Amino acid sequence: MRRNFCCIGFFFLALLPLYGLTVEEAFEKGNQAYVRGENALNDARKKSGPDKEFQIETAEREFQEALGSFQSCLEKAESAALHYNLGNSFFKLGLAGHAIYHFRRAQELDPSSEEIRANLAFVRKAAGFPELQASLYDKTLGRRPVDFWMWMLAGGFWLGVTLLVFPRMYGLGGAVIPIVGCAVLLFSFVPLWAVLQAGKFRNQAIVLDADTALLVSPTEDSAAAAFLQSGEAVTIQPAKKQLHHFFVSSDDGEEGWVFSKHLGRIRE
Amino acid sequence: MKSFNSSIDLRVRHLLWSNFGSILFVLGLTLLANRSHALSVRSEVKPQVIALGQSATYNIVVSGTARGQSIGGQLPSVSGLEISNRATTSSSTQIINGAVSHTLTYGFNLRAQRLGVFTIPGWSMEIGGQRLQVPPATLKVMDAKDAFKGVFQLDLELSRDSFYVGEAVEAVLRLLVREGVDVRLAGPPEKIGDGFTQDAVEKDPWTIKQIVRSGIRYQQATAPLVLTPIKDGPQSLKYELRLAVRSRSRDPLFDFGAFRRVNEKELSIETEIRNFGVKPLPSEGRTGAFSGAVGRFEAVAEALPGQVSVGDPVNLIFRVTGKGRFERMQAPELDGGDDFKIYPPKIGFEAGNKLGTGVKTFEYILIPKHADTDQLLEIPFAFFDPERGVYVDLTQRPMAITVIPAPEGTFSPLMPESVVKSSASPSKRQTVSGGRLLPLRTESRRWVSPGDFRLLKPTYVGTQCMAMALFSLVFLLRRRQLYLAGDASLRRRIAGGKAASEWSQKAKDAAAQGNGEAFLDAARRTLQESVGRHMEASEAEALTFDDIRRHLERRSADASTIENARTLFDAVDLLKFGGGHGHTRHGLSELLKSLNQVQEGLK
């Protein structure tokens, strides 16, 4: 317990200078921790004993800093790396809940990243989830950001549309202009379905703390029906929302609520 | 007592004649099967309850009976029963491993004259020379009113009528239909009640045998289910089930094979309202190694390895076997201290035969910090048992564990990965396999507002809107020069509009100079393109003050109108022809006025 206080009052002591700082500094404190970090646990192979085990405090130490540093970027500003970085300290601190909502975050910001992807299904195996089944959409399309696909949409729609409007309206016969501008209608489907699929992860958390309690009822003094593995990602149900808890099914199908505070939605 | 033997052997009789081939049939598999089977009798009644008025079966099965046997006996009276003298007769073959078996059924009609429960009483009948003792029977008579009562019937049946919260309580949901009535499950049972919590049943929980209660038959179907009480003090509870009641067609003709329907009616019974008294878990005797397990327990740890390096891991697993709520059971809280690094533990289950049994494991890696360690840690554990109302403290003691000091400069391979630096650069290799933790990134890239997802940007929408107002424009603006370029009337309207409106302009202007010229050339022709753009055969230009009163007078223009447009003409007359001095004495405000009002006249 003693040493759960420290690490905590350590925590806030280590944010202080970072108070001032811009998102691009608090980035680069955090990074050059975290790499302190590493540099102690390399210095800690090669040790024995005392020394050994100062390194690995320090290590430790190190890690809470980078971990306070990234932190302090995201209360102004986030970004994919940010949060992969988050994922990295977070599981270097042996918080895996928190580690796998930080790279699924990372994921939703720049699905194209191999390097989050891997990160990712890492510490889902550490913490002993099976491996994710990829489906058909995050092979292909996944892999691109919503964005990008909701510009795409509406590129092919107004394209489309112009090329079966305007021609004839302008004299522009020919049967070839519009056929274009339909296939390139029916093209705009394939953005369509992204935009569709992406819209599954709306409502999906990941449960952030070992053994969260799945509620009976959202109050305080509820009885557990069952409890979350951190990590485990759950499917929050938005219409049954209450002040401090949402109503959650896990993939086994156990559905309860879960204090809001337990969850990290991977959109917000 | 009544004789029926007559009927009978006729019947029997005119079975042998009718069935002569089958007969003989099943006469020589029974000769080559060569096998004696011994007769027995049994009697039933169909159906065993009844209203006042309707009629039933007694029947007599007769079976390992050879055809051809002459059957004898006399059948019982029973006062307030009429059994009809006239049987029915029915016959069935069966062949099971060689062995050959006759089964005969008579059927006699029973009528009650008074409500009651009748029995039949036993008696004897002679079969080919051989005396059988015919059991007894009972037929229930009702009231009309009550003869649905009880056929079906819905009891939950619990251990106890006081738990503890979050205890496993075993219940059996049992249903009783009574015999001759046709029913399918229409769902599964619901439960009603927020007292308690129901784990989920399998799909097809139900066993289904036969019981007789009461001297009456009945299907009896029983399920299982788990339940846990969630809250304290009273709680109530009562369960639901839906059947769908089939009954047959009554149709004569067509009651056979594919013609034959099935009406299903559905009904749903619930049980009666169970009252349970639920207490919260006592708080006396509760320990710090209570974790919420409440069930019975045993509990045992194992360390492997037994003799390990300064910094190497140590796998100990605390597997705990028994019966209760295990998923409220949370793994024990080691206390490393500073003799070891402790890493949250992998929890397994493993559920057991048995309902609400099961194994649960808790496996921890702990990783010793120096060499004076000579045993592991106490894992805390403890558990409330329901049934005695007490708390039952498993806590394992330490193991002992040799430590050794790690060998100089070496660090263990097995230390797990999230201590481990990941020197390497993200490879191809590395990034397919996910075998190691990837490095940090090193440059933000592009920041964004956080937690800021919205599908529709406002720049995204802005650009739409955008799009959609540029495409509606350009589409209209064509449109419109299409229309117009195919339409020579409308195209004169539009424009003469516009030369009206500038030459009135003019006019106007002319007038607050005092330029008499000017503005009655102006208001001649402001006249003009007003009256000219409805006029497609002749120009504006050359429109006289007789082609303009023409469409005054059809647009029914009233007189002052007509007369300040003539006024306007004899001006611009005088100005042209006589020297422009003979009109100018109205003055041009004057003149402005009528051009005005006429304006007004030809909208």
Given for the second form:
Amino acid sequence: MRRNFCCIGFFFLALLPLYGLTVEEAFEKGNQAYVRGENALNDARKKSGPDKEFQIETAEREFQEALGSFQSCLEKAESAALHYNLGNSFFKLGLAGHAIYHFRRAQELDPSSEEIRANLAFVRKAAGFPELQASLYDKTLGRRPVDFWMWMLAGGFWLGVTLLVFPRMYGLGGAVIPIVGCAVLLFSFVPLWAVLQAGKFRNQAIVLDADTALLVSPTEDSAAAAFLQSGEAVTIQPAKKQLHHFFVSSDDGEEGWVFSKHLGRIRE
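Output the form predicted alone next; the form predicted in complex with the partner chain has already been displayed.
Shown below: the chain alone.
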């Protein structure tokens, strides 16, 4: 796992003027606690017996402090950098499901980051999941946020329509402008395809906790039909949502109800 910790977080820092120095201080406090935790772990590798245990306990406390600082930031702002740091902190505390979720959220916000992609792959492998096979979309258009493609789609469509309609409305001759308009409209199919591909993740969620019960019904005393693995991806059926439960289907084809608190939505 790459240990480069995202201390700068340009996407996150851009939001700081909106919230004052309190968020910035909490973010920096989390960074410092994480570094102290890493240093304690490094010291533990050089020791044995009670000294080793002490350093491991110290590292865990530091990672817990870092996690608390980053979570307090998340209440006020969201960014790829912040989710990336949360993913690292959860992984150090042995909570793979939460780590995978935050790396997936970070990837959703900054799909071009190779560092996020590498850490996500590392944590998934450590949790026992197979390597994700990148599709053509993942290797190309998926490296841009979905909002980018939505703007491209809207802009390309209306520009193409304008170039086709306005010359006729104002009696402008020649075939060049309409041809350009047709070309722009055809190009709009590229961002349209990207938006449709990205839409597949709209109802996807990550199981946060180990041995999460897949319930037969959305009730407190429901029997469990199966148990889901921490970090596993499931698809939410929004039409069947209850107050505190989601009806989900797993990649293995199992279906049932899950407490909403056990799921992290990839796309908010």
